[in-house]
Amino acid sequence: MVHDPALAIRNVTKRFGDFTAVDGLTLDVQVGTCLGLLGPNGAGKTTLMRMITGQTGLNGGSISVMNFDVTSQSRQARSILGVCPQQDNMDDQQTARENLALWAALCRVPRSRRKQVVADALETAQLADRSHERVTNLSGGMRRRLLLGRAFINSPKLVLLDEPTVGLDPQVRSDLWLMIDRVRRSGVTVVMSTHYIEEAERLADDIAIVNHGRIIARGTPQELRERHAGLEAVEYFGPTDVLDEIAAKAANAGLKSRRAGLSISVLGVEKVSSELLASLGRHSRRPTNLEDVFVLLTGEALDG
């Protein structure tokens, strides 16, 4: 049986004066999947998130959440949306429990259910033992967990995560990945923007790469690698003139390459003779990754 998408974006455009932030973008996200949005700064990801939540109006096109139009049926759409913003917007002087209780009221959770949903959110955030702690006293990782827990306070069908682990150390980021993965496996649809390659590869079923307000590539991480970068790469290190020479030779052989500091990676070499690769110099072999794809398509490295 074919289900309607959880999120349907149709030819959406958003302009700020002469600048077009989102340019005729069309995107479906299927129920129960996690979509990773990748794109350089200014690509239109956050503007798109704000349009989905109804915070920013559309200049053209339409967006629906579970068949509720975000413009004409905004209340119904918001009632089944959960949001974890990039910027922490909690009240520092309230406790973790008070912040969640206020959010439950704002989301119109029935009074009879608020105590239970707050307890569930604290459990999801692994902060049940810190529920009476003021938010100002919580660590950065705890605050992000609380924001994530808050995103599920209204039992949403679709959750938007805007850079959910930005600025956190690897251990805290890993803890949050476990939270997000548990939610994804429970059947909630997730749309997540991120600058972390490992985050996208580990959590996302599907990837959309956005640049200049348009989707320029779409597919699973494996599909994107195979389609744009091949499966294997070799990496060479050296001074600029040597790397320039390797880039030229790779191009003459019909191979793609990308630079990163004092190294260059030649991509899609799984079917290339070892003699050719050796003729370019000493190298190390590695699998390709989403960052290779991202740099090839956008010309920019991810900030994460």
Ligand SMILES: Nc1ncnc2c1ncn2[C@@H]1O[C@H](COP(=O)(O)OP(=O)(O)OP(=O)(O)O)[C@@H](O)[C@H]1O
Given for the second form:
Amino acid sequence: MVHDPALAIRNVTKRFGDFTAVDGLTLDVQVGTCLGLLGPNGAGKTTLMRMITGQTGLNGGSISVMNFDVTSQSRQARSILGVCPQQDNMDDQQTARENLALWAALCRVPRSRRKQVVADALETAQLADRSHERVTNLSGGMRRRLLLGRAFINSPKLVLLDEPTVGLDPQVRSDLWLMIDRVRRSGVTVVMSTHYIEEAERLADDIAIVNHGRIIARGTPQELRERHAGLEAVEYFGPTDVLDEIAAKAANAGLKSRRAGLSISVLGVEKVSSELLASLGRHSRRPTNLEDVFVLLTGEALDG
Amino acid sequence: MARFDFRSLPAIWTRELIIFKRYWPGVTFTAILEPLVFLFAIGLGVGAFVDEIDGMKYVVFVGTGAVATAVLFSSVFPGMYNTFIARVFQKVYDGILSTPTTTAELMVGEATWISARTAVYGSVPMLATIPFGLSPRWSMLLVPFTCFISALGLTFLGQYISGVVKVIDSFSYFQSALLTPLLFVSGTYFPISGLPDWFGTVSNVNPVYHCIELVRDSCFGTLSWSSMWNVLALGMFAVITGTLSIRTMTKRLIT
Ligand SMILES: Nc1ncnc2c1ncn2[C@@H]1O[C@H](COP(=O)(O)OP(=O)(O)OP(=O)(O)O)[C@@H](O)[C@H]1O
Ligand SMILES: [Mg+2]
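Next up, the form predicted in complex with the ligand. The previous block was the form predicted alone.
Let's see the whole complex now, leading with the same chain.
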């Protein structure tokens, strides 16, 4: 049986003056899946998310959330959305509990259930013992957990997470991954933008790579790797001129390569002999990864 | 444009209530103190030289006028500053608009809250004038309502100004070029009849004037059918500034 997608984005365009931030973008996200949006700074990820919440207008195309059109039925769409914005917008001077209670009210959680959902969210965010602390006194990681807990408070059908773990230490990040994984497993559809390859690989069933406001590749991490980077890569280290030479030779042999500082990765090497690779110098072999795909397609390195 | 849904308002009030619970002493102190200073300094100070105006003790004249001062200060300023801070510095409005709330509901929610508060603050100078010779009467109970509808339009005006300026420092232009004249050409401290005739005409577009007229008529028992014109004017003012506020804030908040 074929379901309507949870999120259907059709040929959507957004211009800011002369600048086109989102450029005829089309994207479907199936119910119950987690989509990772990978893209360099300025690719249009946040703009796309704001279009879904009706906070940025469309210059063309259409978007629907569970069949609610975001232009004509924005309120209905927002009532089933959960949002974790890139830029923290909590009320600093209010406590964690007050922020959540306010959110429950704004999201029209029935009055009789508010106390419970607030308690649950505090539990999820592991902030039950800090619930009376003003947000301004919470650490960056705690704030982020609260922001994420807030996004789930209305039992949304689709959650939008805009770089949910940006700028956090690995411990906090893996706490947040647990939170995200839990909602994902409960069948909620997730759209998550990120700069962290590991985050995408751990959480996303499906990846869309965005650049200049367009989707330039789409598939499971496995598919993307095989399609664009092959199965295996070898890495060479050395001074720039040596690396230049290796790049040229690899290209001659029909192989793609990518540079990162003082190393070069030659991709899809399962297709060539190990003698050829050895002739280029000492190297180490590894499976290809999403980062290879990302850099090949966008020409930009990722942080993290 | 989504239809206005009144069910969005309680959540907006909830937020304001939480903030108010924390800051009410400061907010209340300034809201009440300023008009009282005017009342005593001008009412008693000038009152020592001016005995009566329009047949009433000067201090009573100013005391009832100070109601409008309180209304202006406790509506326009929160409309300007709170709205600017929540939108620009805290980004709180950005968050609220990702929930099923519209810009119109957000602005109306904020304005009704501030106006309700102003209904209380505005009545204080009136009460403070009673010991100086203002005799209590039942129609004074209408004063909080007058304060509320006056504050509604003025708060919307404040919100509109906050959407027009780029930086918070620009508020001082509006303060001196718009708010001060509104206050002085309204009949707070001296009757407009003392000014050239055309001031009388101009004052009809001044909400503070209509507010004072209604307050004095309620306090002195002189309400009449013509008071309806004052009510209507305040209502029209609120509709116009409310529309301006919602339009401007939508432009600022929805990119
Ligand atoms: N309100 C706006 N006015 C003008 N330009 C804008 C506006 N919002 C976004 N842009 C531009 O649109 C482009 C896409 O921005 P967006 O924030 O969507 O990128 P992003 O993919 O989220 O980037 P990042 O990874 O840095 O968060 C950028 O070039 C940005 O400068
Ligand atoms: Mg972004």
